[in-house]
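As structure tokens, one chain now follows by itself in the form predicted alone.
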Amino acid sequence: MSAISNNNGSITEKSENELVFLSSAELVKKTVARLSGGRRVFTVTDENVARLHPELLPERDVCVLKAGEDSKTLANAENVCREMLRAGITRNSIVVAVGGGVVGDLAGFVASVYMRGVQFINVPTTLLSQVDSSIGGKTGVNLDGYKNMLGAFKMPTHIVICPSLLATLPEREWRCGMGELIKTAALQPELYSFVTENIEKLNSREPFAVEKAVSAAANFKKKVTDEDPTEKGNRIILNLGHTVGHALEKCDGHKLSHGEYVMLGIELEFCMTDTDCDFRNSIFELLEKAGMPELPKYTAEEVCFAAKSDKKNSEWKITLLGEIGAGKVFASKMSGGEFVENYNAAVKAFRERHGRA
């Protein structure tokens, strides 16, 4: 399952979880058509992509969702399935997601359940989705504010990545993606060195820096997810920052972007575990340069309650990722009482470090 380099729209391999890198948005529709092999395509996108990049979408069988996390619900998944049924979509058809993480998660979930499963192609259009969420087959919708509580592992056949699409992203969406990019950099030494040396170029969206960072992050996630497709082993490292991040996201009602909660989660989890001080501080510096948001003011008990419902946790222990060293990440399991104590200390350190009350 090696990556495919595709700069002219020609496809020579088919498998699962394959990366297809494109140099121009003009090649996206043509490439998806070739990958579909003449089969019928049903496209799921959102209103932002439909407005900014209509050239990516086919002329028929397109479902346009309202943009944002609030669209990632079981009710919307049902609505997409109804549209597919009315359109006469069969098991031999292909669902294509064109959008960010919300679109990819929901469309992938639909592909996993519609007629017991149809093939799925992901076309990520945000930084977060190109470096992380579009790769590896995690799909899902939210339930009562909890992230991805209903879902399935549904590997896309291909992920079509065109970094030039990122030029139209709003600043908040860019910062959202930087959160996941820095998370990946914390796990991969070569990407960490590149991001550290080029953080200002990435913040200003310099094309070469963006293309290189996206390619490195996507290939790293592909390698990890190919080796552990259903998260029974090393794939758990990709959840760095997500236990606390998801808990804050639940408490805060998704007021920030997902990647901003991940930024907060990385910093707080590093403070709550025994991560090497020098490495931890270098990651903190990257997060600050990328645009660390304000920490929402919730009690440790509120965050702990939300964290206990995270999929990685047992009834009695909460799993945090930290203690990074020699390219490895180790899980730290805490009781509720330990979590509250460590979270309070981490918040105090966070506010002192950022000069915030």
Ligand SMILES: NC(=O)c1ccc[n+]([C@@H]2O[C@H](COP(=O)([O-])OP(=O)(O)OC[C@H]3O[C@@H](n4cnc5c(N)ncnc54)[C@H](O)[C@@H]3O)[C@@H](O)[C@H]2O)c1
Given for the second form:
Amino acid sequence: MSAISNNNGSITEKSENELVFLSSAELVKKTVARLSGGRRVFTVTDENVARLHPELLPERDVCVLKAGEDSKTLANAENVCREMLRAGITRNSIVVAVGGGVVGDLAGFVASVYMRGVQFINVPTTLLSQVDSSIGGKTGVNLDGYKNMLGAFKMPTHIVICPSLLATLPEREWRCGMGELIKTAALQPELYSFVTENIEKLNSREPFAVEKAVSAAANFKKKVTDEDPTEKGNRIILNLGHTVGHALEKCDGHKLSHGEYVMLGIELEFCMTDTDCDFRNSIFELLEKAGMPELPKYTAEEVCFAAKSDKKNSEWKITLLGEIGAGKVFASKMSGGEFVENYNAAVKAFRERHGRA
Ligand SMILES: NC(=O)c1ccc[n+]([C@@H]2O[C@H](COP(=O)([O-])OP(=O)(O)OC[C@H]3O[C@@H](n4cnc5c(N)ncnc54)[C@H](O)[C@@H]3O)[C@@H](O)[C@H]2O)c1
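Following the display of the form predicted alone, present the structure of the form predicted together with the ligand.
Next comes the full complex, and the chain you just saw is listed first.
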């Protein structure tokens, strides 16, 4: 990847949601130091990233979380804030997240509340976080199994994206990122063509294909979130697959990865709504090639109950996003009763299509 940077200077008051693409891990640390412009930096990472990519981390003021979704708690956010306080981090300092979506969501949340807000740089290290979660300023932690129940919008000043960091990602986490990548592709016709034509190359992480897909998806998310930073309008399209995906994740206690629930969510939501048939079949094929997981067995009522608690939903209506052709999305609201009926039909179709019991 040729080094592309939209901003080579240090952070200014106006810096927001800026993407910086880099070709090597060596450049990441230097770039974060340059962007920080000599201000104090507090880094949050997790144990896997600390072990696999020590070259990304500074010598001091690093908080290492346990890896995984269970770390995304208010208690951990409080612990990070406490460490920052002990280290003497002030309002003029910068929080830097180096890790996947869990680290980014939690560190961004900390940056939004610590001393009423400090600046934040995100260095995403998973496919999912490079194409999606690091961009657009949604931060948060989970509460009682419900995803991102406590959170804030906190735009990172910069998102430093280095696709070569993805070489160490376990296969399962790669598939997880493919879930969000396919979701984005479903919203963007050019990316959709690229991903369908290059799915084998993406599965085998061929660098050129990965760089191209990551940069297209990241730029698409930047565009959508720059236009609607607080999800008052069109940003809702990015929730495609997430009503059912989050509900399954809640029922299942995060046994699969987030992106795998999103894959399931996309397929089931498309079946539950009035989606164009050709497009639907094409995306089902793509999801299968990317590694569709087994569908966890929960009743429609259980999934519906979990979906009702989703932040997007009023008490009795569940918002699902269906796709009627790449780039064109509509929201389909349904009551609990309709959800149960449509979910049962979608599960039956899912099992027939995948030949699974
Ligand atoms: N804020 C948003 O807009 C948004 C959008 C989508 C998802 N999310 C959130 O993102 C989270 C999922 O993110 P994720 O899939 O990145 O999970 P994650 O942060 O748990 O990372 C997945 C695993 O990969 C490891 N890892 C990270 N980088 C690595 C690397 N380069 N090499 C090897 N291993 C590495 C981690 O240690 C972890 O074990 C969920 O909590 C989800 O809710 C947020």
